[in-house]
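Shown here is one chain on its own, the form predicted on its own, set out as C-alpha cells.
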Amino acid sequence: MRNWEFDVVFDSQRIFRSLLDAMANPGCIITLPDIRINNPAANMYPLLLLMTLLDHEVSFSVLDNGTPVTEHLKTNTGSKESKLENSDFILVYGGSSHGLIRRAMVGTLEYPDESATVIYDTDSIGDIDGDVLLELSGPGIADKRRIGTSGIEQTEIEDVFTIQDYPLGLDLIFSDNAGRIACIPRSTTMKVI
C-alpha cells in the first residue's frame, strides 16, 4: 500500500487503463488499483474515478453527497461543479437521482459525444442476486452479459432507458466499495431481467 496522496500521473494512468478495459468489455467487473487517499466521503473509488477524469476543460455535478466531495474535486482537479443539465461527468450517491438523470446531456446527432458520463457509487456489483440484474448486449460482448448491482434503485435504471437513444445517451461506470467498476456504455443494449 502506498502514501494517502494521489500521484496525478502515476495513479491517473493506473486508473485510467482499468477504465478502459472495462469500457472495453462492458459488463464485466474490473478491480481498481490500490490507491488510498485521503477523501471525504465513505467510498473513495468514484473519487479516484473522478480525479482521473476531471480537469480544467470538463465540468461535474454531485448528486447527494453535498459540499465536501465537491469542494474536494474542484481543489485536487481544476474542473469546475456545474448545473446537472450542463455536467460532463456525474456522480450519483445514494442509488437514485430521483429522477435528475432525465436532464442529463444526452449529445446531439451532430454530436453524440457530448454526452455525460454517470458514475454511480453502489454497495457491489457483479453479484446476480442484487437489487437489480441487467442483461447487456451489443458492442464488446459476445452473446449477452449479466450483471447484478446493489445499492442503485430499479427506477434509477428506468430513468437511463427513458433517455437513450443509441448514438445518444449516457455512458454508466457502476463503482462499488470494494473498489470494483463495471461499465456501460451508450452503445450497450441493457434490459432489466
Given for the second form:
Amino acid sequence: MRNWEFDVVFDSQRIFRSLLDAMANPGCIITLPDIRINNPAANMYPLLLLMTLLDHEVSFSVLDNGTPVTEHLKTNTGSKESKLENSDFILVYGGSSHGLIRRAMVGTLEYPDESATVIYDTDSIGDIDGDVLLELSGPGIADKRRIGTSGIEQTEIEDVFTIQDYPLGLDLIFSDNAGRIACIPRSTTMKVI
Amino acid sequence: MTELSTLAGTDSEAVEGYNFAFLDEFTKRELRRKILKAVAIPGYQVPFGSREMPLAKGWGTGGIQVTLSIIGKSDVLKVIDQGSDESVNAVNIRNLVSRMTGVKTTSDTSRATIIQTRHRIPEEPLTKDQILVFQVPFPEPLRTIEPSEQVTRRMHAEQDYSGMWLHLYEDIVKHGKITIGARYPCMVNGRHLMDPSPIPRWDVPRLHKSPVLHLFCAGREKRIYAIPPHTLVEPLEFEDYRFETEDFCGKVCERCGSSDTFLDEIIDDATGNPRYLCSDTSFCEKRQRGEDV
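After the form predicted on its own, can we look at the form predicted together with the partner chain?
In what comes next, the whole complex appears, and the chain from above leads the way.
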C-alpha cells in the first residue's frame, strides 16, 4: 500500500540527517525524528530508513520477513528487489542472516563504495546492556565507544567480521523499536566484549 | 547581530515553483547515498552524477549540491569564500540556497549549522553539531603526477603512493624544501591519500582529529569524499623535511591585532609595503568588537 503520510521531501531530509550523524559518529545512539507511517512490520524504523535512501537506481533485499515488507518498499520507493549478492541495501530481520551475509557485496579495491549497506532490525540498542556488547574505535570516535544491542546474534557479528577487509566491507545500521539507530561503518574497528 | 538574510531581503519563504532546495528528490537521494559511503570510507573519492547547477562549473557546484542535499528547514547556513562572507561567490551561493529553501543565513561561525567554504576553515573552533562543506576544484591528489583516472584509481586501490613521495623528494632536490602552497596531500585514516582542497597549509593540521564532519565535493570532477570527526589526517612529510605551515611570525592583523590567525598579505598601492589582514572576516570583526573568540 502506498504511504501517503510519509513526506518525501521533508521527512526524508530529517531522517537522512539523523543517519548522517549516526554514520559520522559510529556507535553513537541517535533517535530518529518522530514520523509515523502505516507499516507492514512490527518495527517501522528500518522501513523509514529505506524509504529515505532507496529509489529506482539501487536494489535491495529483505531477509526473513516475507513479502509484505518487500512489496511495501517496492511500492513506496520504486526500487528493485534483487538477489542478496547484488543488493545495495539489505534488511535483516530476526538478528541473523544465517551466514548469508558473507555473500553480500563488499566492493572492489578500485570502487570500495560499490558495496552493501546492511540494516539490522534489533530489539534494543543501549550504551551498556544488550546480548552483544561491542567496543568500537576508529574514525568518528574520539577514543573508544561501547555499544550494546539485543536481538542480534553474536555469530552474525562474527560473520561480518570475517568479510570486513578495509577499505572493502559492509556498513551496518542497527535500528530498534524505539526509533534509535547506531551505525558501524567498515572504517570502525570493533571487538566483542 | 542582523541576519544576512534580512539584509539581502531574502529572509522569507522559499521562492515558489521550485522543489525545496532546488534539486529534485532523486538527485538528493543519490547524493545522500554517496555521502554516507564517503563517510564510511574516509578520504576515498566516491563518484556521483553531478548535475547542472545555476552557476558555472568550477564555481562551487559540488559544494552547493552537497549543501542542498543535506539542508533542512531548521538549518542556519554560512557561506565563505577564502574566509570572507562578503565576496561575490559566497554572496551568490548564500542567496541561491536561501531563496530555494527559506533557511536562515548568518556570518557568525558559532551560530551556523552548515558552513559551505571555498578554501578556508573558519578560525573559530567548530563543534560536533556543525558540518563543513568544501568546494573542491581538483579532488585527485595524484593528478599532478598521473593524468589517467584509471591509473590513479588503481594507485589508490594498491595504496601505491610512491609517485607522490618521489614528487615531494624532487621538490626538495630542486628547491631545498617542499614548495606545495595549498592542496597539500594528506593521508586519511592511514589508508587513502586525499586532496584537502586548496586550503592553505595553515588549515591542514586543523583537519586532524577535528570534532566536525567535513564533506568535500567536486562538481566538475563528479567526486564526493569526507573526513568524519576524530579522524587521523596526516600531511605527507619526511623525517628531515617536515610539513610546515605558513609563517606569520612578527606579523599582526592591521584591524584586530591578531597574531594567531591566517593573514592575507595585501600590497599597499601608495607605499608599496605589505599590509596584513585576517583572512577570516567574521572572526576579525568579532575580535574588533572585543568578543572572546
